[in-house]
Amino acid sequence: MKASKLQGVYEEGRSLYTQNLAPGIRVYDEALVTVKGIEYREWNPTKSKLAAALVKGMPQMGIKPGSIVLYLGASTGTTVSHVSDIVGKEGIVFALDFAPRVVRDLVFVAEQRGNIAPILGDAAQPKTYAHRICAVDVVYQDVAQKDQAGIFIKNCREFLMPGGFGLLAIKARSVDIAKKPKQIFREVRDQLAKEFTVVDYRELDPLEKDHCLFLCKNR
């Protein structure tokens, strides 16, 4: 096991790992590996768009030990848990989702880790949960709604610190099923470039069909 060029992420062969903040506990069906008394969790790129982007060559992600992260579209916590590993005990992950059943599952993950704050809310209405969140270093969004870029921009305006990073996962079929994914990705890039510096962009095929991930930096 060796440290990768990304803080808090480790490599073994072609596989990515994060150091388990809750040793002995799996969040999904990930493999646990112990090296020199330290337990690591394998980060599956077919179950995490962020891991898929890293495998596809994204050179950085803005998330590091001690970061404060707003995660929109947290679901049951698969990627959230790896972000939790990376930011560690000095960081925090505000993890928001719209579905009550999903947030219930997320609460169990949070109870085992201590640095995740689950929030039931609608990412399209950041004013409704603004009282529960401080300024953040990173906004990560994986929300399969039509106006994905618009929702992301609103949340970054509300919460992202100057110089902070934004990560936006785009599901093309949720934006417009009639358009080709590459056309949608170009349009989203143009929209983001009006607000941010677009640092990197990775299409996630074949790991995630018709998806891409944008890395932006706040001006």
Contents of the next structure:
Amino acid sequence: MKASKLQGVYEEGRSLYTQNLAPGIRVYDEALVTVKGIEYREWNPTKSKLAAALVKGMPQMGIKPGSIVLYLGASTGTTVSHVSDIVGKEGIVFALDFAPRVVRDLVFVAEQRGNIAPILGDAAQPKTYAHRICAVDVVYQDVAQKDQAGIFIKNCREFLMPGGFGLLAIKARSVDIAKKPKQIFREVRDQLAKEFTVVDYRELDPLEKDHCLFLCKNR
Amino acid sequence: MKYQYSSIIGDVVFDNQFHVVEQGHNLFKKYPNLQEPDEHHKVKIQMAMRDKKFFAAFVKDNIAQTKQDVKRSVIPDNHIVHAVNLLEELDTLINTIVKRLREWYELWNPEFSKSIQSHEKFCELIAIKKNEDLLKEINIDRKHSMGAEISPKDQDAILQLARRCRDLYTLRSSTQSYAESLLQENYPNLCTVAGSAIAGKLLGHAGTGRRLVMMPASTIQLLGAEKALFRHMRNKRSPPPKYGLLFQHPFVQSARKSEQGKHARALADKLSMAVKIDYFKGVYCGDRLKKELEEKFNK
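Switching from the form predicted alone: structure of the form predicted in complex with the partner chain?
Below is the entire complex, every chain and molecule, led by the chain shown above.
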């Protein structure tokens, strides 16, 4: 087990790992590996788009120990748990989702870890949860809605610190089923470039079909 | 000049440089002349809240608030959707194990199994009546039966399965009447126009009544035909679907083949009206909607 180029992320062979914040507890069915008394959780790139982007060669992600992260579209907390591992006890993750069913599972994960603040709310309306969070270093968004880029820009304007990073996972199939994914990615990129510096983007094939992850930096 | 801000972690008072003066509960009375921050102050406030000493409170209070939100999010629609989905699952489950029961029972008494078509009745009868009585009912002598002699232990295993099947049928009918009564209570208009079976499936497909209300009639017409619709949108050579779940409705079924699409469209139109009336607690007019629909095509 050795540290990777990114702070808080470890690698062994071709697999990625994060140090388990709640030792002994699995969040989904990931493997737990203990090396020299420290427990690591395997980060599965077929289940987490952020891990998929790293495997596909994204050079940085802005999330590091001590970061404050706003995570939109948290679902049951698969990726959130790894983000929570990386930011550690010094950081905090505000994890938001729209569906009560998945937030129910998310609350259990949050209770085990102590640095996740779960929120049941609609990412398209930042005003409704503004009083529940603070300004953040990183906005990560993975929602399957039509206006994904618009929602992302709205949240970044409201909450992202100057110089902070934004990560946007685009699901081409929820934007427009009839258009070519490549074309959608190009359009989103142009839209983002008006507001931010687009640092990097990775298409996630074959780990996630028709998905793309953008990394932008706030000016 | 001082500013007040209500956060989830309690009240916060800021000075005019937007540094935190005090944070706690019910603070505002202590300070006279507090001002409401305006829009561009909010950015500075968000930044001031980035203090590590607030993090534990952010986690604790957000968890507590979210728990309450999840608790309050449960509505009658959730029960309807679960009951309707359970019905579908019960149908497949019952079918699978009754087929197994029949196969197994036919080793013992094939003549009786063949003589009775209805699965439900079959389970009921073999669970309560003795095997000899059943043979007598179909006038077959044990000696001429194809059935093997099997030990009491084997008989017991078969009959236990039969009793479980019978219980599942009871569960199915009680679930059905439960779902129907909930639907009648919450969606009377939709039930009248669609029938409770299709009304339940529409709700199950949309997830909640709110989402079904938001849908235009054209979407309701194609609920359940997503696969065909997206195939058509990607490849125009494949024809567009005309109906999804609505195909099972007697109004569409009874139409001529060439008219079915037209019927489904008119039906979806009325359904979308009916569900909107139900959701916003309008007066009952399901019968009128249904009559209008029938008259439209009976000229």
